[in-house]
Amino acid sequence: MLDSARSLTLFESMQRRNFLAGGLVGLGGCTRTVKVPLATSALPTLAPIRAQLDRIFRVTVCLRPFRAAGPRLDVERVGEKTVVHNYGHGGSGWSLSWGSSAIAVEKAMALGERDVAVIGCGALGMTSAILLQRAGARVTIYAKERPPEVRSSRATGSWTPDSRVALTNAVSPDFPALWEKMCRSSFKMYESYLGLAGNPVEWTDRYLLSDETAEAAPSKREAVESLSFATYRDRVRDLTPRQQELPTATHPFPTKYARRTTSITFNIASYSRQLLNEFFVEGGKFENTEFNTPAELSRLPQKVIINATGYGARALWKDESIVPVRGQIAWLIPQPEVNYGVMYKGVNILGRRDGIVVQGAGKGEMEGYNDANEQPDRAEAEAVVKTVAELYSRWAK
């Protein structure tokens, strides 16, 4: 287990590279920080998390589809079909889904067809289908699974638009501007889901905690071999609040050091249901289908297809550029009163409506990199929950 100083420094390094400034672990690094005046800061009312091991009701694993060059958005001819690709977003699938799908839909609709297929029913598949409908197309989704079985349903649920989205030295010169366009477009769409029944999308506070002060923490983390992941958060600094450094008397945590920011949370269970309902209400159709090779697309009646198969594209398209990034979540029974996130000793915690997410991030952006193991590890899950239990046992004292 990392000690507090290493945890804080590791977290700050993660932020510099990953733009998790608005996500679950988005509180450190070079994020602009403002100090909260003690006299004007009300102590927030936060409920403690009940982190007993017998409250783990499931353990899930998601493989994020990372591509060094960024998401694949090109157009390919396969026999008599035209395929528009929309996959390979790393840890940014939900966050960039609307903006990326808007680009794919524009390319698909430019081909003149009004009966369009989508393969894949995760974050990118559902948003592609809905945007196609809004553009006037008839849409059928073809997929082996749909929520809650798809990999997207096992995501953390944080706004992380450049989490392992590309490598700095592998992207094209125009990719940063394209990323910003996708990011801003997605963010604007998410604003329209705020306040809906079931809270599919909401703003929640996040706290970075440490037992060391910022000055006492080492300026550099201990070396961990790392790739140069692209980070573009400075381009969208205006979208989320700045980080705040909290004096001890302005937060209820038992640690010496705390920072706070506010970010978007996706309550994926209700959000996925919302998207599917929108799709079906507008006449969308779903066909339970599995494809093993691109040649099998020939059996579809549609001439234009959006390929939103995520990590599945590695096998379907024999795309070796996709690298799996394993992420495991231990799910604690939801507590409606816990609606905030925490980063503590290398563990990410996020209180969602459908469960309290507990996830290890000990190796930063390299955590789970090139690990295709989708089998849950109960021992790993219990280890991270014990870290949460240690934090809140101190709170109780």
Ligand SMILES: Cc1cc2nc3c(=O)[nH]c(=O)nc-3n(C[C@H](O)[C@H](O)[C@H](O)COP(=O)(O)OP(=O)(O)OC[C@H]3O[C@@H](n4cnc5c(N)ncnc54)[C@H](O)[C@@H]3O)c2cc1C
The other form holds:
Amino acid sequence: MLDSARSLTLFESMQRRNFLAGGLVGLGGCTRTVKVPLATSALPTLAPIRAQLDRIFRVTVCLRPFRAAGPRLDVERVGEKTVVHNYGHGGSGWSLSWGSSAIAVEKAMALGERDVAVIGCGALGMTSAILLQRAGARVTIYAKERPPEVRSSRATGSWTPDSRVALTNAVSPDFPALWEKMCRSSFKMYESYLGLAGNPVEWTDRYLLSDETAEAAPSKREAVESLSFATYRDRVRDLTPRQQELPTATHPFPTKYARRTTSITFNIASYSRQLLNEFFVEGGKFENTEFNTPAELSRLPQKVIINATGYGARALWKDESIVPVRGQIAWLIPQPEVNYGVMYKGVNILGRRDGIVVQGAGKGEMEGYNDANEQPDRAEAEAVVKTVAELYSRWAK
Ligand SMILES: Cc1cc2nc3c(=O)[nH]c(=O)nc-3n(C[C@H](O)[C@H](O)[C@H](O)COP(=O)(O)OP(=O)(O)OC[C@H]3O[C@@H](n4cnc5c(N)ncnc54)[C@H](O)[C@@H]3O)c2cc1C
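Right, the form predicted alone is done; let's see the coordinates for the form predicted together with the ligand.
What follows is the whole complex; the chain from before opens it.
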């Protein structure tokens, strides 16, 4: 066992080498680690994950709608209609949804219409629709899918507000401040979903584990990444707790190093249901339909439309600035006692109420970049679950 002082030195050193750089992707924590005394770092009892291949009950693939310049939020005239865009949130769509939709809704309501259409029923469409209703509008959602068929339903479910949201050099100078505004207002809204029946949103712990020493090779992420994805999490480091290094005696993980952070989990099955219920209770209408061109919007009775079509905007709006970033999840049967997340050897694990998410991120944020293949890959799914199985086979009994 490492003594505390030695463990601190190693951790600081590892951080300089971007320890678990890939591991920080999607965990939403800030990179500053605090050292806590052994006594106060005591953990709740943690249960091991049953990572057997026959417990994979589903493999899903989703495409992140990435735009180098960040989400599109401008207003466009299409014939007689005014369209407010609200798409292109990369790997941050759930996290930024309320804040981004608040901006779109403000623009839509400023046009003076009280009967408003929303195209799309994913994270951005649902939050746009609810905020429109709260602002006094009658709302109809038009979409070819609704949860659980939408791509949003296949997301990890973590607070990741700057994950693949933009490229540092491609954003306008005011984007970082706009991002912070969206992030903070989303976070505030999420607070109001804590503690509800079904736990649509909750705080859960994440453990970042590694066997590598500071002398190990540079992280895979450093080795393969060629694009400079924007990272803004330091602007909102006050929102989530600092990472803590955990002395070996305080945790059951078999790795040399462990850090803990705490973040928000979206239990997307119950959260989506909650959002749709809210929308319908307030008199919202849903029409199942598909648009092939923007000109087809002329058939809608509403003059003002929020366009929240996500990756679908690439085809509908012929917006080739959207780059697909493929992500696959292997779903293990949920274990109510596993209510925490782990990052280990480039595998991101999140124990949600509706399934245990197991996701490979070997190439960090470049994983799946410009890959529009939405077919699940069973072999890839089994490979990442085997990594989880290896970890838990060494779990302290
Ligand atoms: C593997 C993976 C993990 C992720 N994890 C997270 C995470 O942990 N946290 C996070 O914040 N984000 C995460 N994301 C990102 C997040 O999922 C997306 O940013 C978000 O889902 C985008 O939502 P959306 O509403 O814009 O799009 P979608 O969910 O794709 O919804 C688009 C809607 O528009 C409709 N539509 C599209 N085209 C048309 C058309 N032509 N006519 C009619 N309707 C149309 C669709 O039917 C659908 O209703 C993840 C993404 C992936 C791939």
